[in-house]
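A lone chain, given as structure tokens: the form predicted alone.
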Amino acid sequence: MIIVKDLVKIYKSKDKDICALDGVCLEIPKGQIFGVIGLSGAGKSSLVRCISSIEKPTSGEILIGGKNISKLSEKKLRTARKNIGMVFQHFNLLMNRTVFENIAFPLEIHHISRSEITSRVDELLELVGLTDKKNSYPATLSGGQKQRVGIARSLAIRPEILICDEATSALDPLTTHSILSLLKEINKKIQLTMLVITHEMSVIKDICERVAVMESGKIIEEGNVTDVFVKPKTALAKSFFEDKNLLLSHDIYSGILTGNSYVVKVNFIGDNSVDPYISNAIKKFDVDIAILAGNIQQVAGTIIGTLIIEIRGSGEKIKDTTSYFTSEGLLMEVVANDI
């Protein structure tokens, strides 16, 4: 588990000094992928260099695996820094040395053997799907592939804590899906935790089981990734997690409505995607029903569906309608009306 408690980090200059995290908590738990998001200059690297050890906070504790690594000596740190692996945006290949040599750096500097560094570099060649290219150079490899490598790498000496920072932000969309699909396959075969630093929605919503939303260098906002999609508490949390297709402006929907009637954005969760609500409504309420918008997704594994509908009728039928799709478990909310 790694444990975050009141992190400050404050960068002096000579001009004035610079806040980077204020107070930072979190606490991820063993086998988890844990996302943090935010804007740039949010907080997010400098807590990654906090919790990876290459910089000490100013204030405050991170606790992995019960031990306090701000507090331990240079000497028990740099053991303490073989249970983190780092994946980075740039990858960080050396260019000089084939993909086996690349993978095997690591173990060099730690002074395994020749026979255990062949054996592991093979067992992660074939976990990240290059066995093919053991004896190539990183210049001939795509993005992906290169990425695919800096995995491996930073799994070498088997860490319990994977940093992905931005691991994604230079790779198209097609091979971001593979490469967060292979960090989602090593998380379930070995159990590793993961912390996601990223500034991409889709990141979040294809991988991370909980999310962090980071602003001024603080935690504004945090829950399970599902939660967080559906029920922002904060604008910067909306202004993410909104469908960008699904316009929800008051003012686009005002001037379509059609008299005693309301716009609302309804979400349907997992098991509720698939049940005919609309239709039910209709029928029961004696109401009209007009989709104006919609779409259905996959949110940390569960299928969320979204449409904008019009409901149209007396506004106690409109009421009782509203009052069903609560009571059915649906997330609602209200975008214009003229009752």
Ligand SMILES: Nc1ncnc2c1ncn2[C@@H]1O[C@H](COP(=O)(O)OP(=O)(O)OP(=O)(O)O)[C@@H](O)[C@H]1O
The other form holds:
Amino acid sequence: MIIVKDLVKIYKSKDKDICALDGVCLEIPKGQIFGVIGLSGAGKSSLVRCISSIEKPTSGEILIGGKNISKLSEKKLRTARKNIGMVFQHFNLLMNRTVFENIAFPLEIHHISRSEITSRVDELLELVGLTDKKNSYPATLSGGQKQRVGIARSLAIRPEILICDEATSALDPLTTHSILSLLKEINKKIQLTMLVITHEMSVIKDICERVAVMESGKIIEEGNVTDVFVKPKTALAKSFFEDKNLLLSHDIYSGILTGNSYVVKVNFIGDNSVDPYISNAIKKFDVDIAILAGNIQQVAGTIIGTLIIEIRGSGEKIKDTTSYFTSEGLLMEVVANDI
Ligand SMILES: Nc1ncnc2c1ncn2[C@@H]1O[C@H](COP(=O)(O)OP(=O)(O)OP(=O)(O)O)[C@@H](O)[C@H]1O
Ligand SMILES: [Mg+2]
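For comparison with the form predicted alone, kindly provide the form predicted together with this ligand.
All chains and molecules follow, beginning with the one already shown.
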């Protein structure tokens, strides 16, 4: 479990002070995959560096597994750091060591016996699917394979927390997907608490349960991934999560309205994605419904369908239809209307 309270980080330089973290609060329960998304310079890496005690916070508290790491002595801090595994964007592998030796490195630092190192590294190689690359050097590996080595190395000393800072940002979409699947599998297998830092919405959508949106050193929005996905509150969250393929502009749809109609966006979430609400509404309220755009996707393991529909009919019948959708628990938003 990670708790961050009122975390402030100010970098002091000759010319001016830069406030990278401005009162960040977070709570990540054990075993959860928590995502932090933000644009470049938002303060994501500063947050990671404070949590992993690479950087000292200016003020605020960080509790890991109940221990306040902001108050530990240097010696105790070294022990606390063992509890945190880190995965980086650029892998940070030792190029003159083999895959085996890279994964063994943290174990050597902690003076683990040779026989234990051999069995632990073999176990990790199997976990990340790289047993056949055991004696290869990093230069001969693909980006995805290098990141698998990075993940195995980060897990070597059995941390309770894994922090991934842009772990898939240097990888193509397919490799990204395979690395994210691996992280999810590891999370399930060993109940690892994971903090995933990214600027890519697809990473959050694929593996996170909760998400915090960061801007200018602050968390400006936080929630379950499905909730933030279907109903983002802030402009930044909207820009990350809104489906760019669904044209949601009022101007576009108000131009094609046929008279006496509403254009609405309807979200079908989880179980309700299979019920025939559209045909029910047509029969029940004697309206016409035209489907203008739509898609279906999986977000944090939940099926979310989105339809942009035009409901045509009398004002009253349209209102009955929208009330029906709402009463059935569908999330609905009027994009344009000409009544
Ligand atoms: N060591 C440092 N000294 C001075 N300023 C810093 C330092 N590290 C980061 N900053 C500044 O703090 C702010 C936040 O930087 P940070 O690296 O945490 O952002 P980020 O969200 O990780 O960005 P990116 O997505 O580009 O990695 C930026 O304005 C950055 O210039
Ligand atoms: Mg960063």
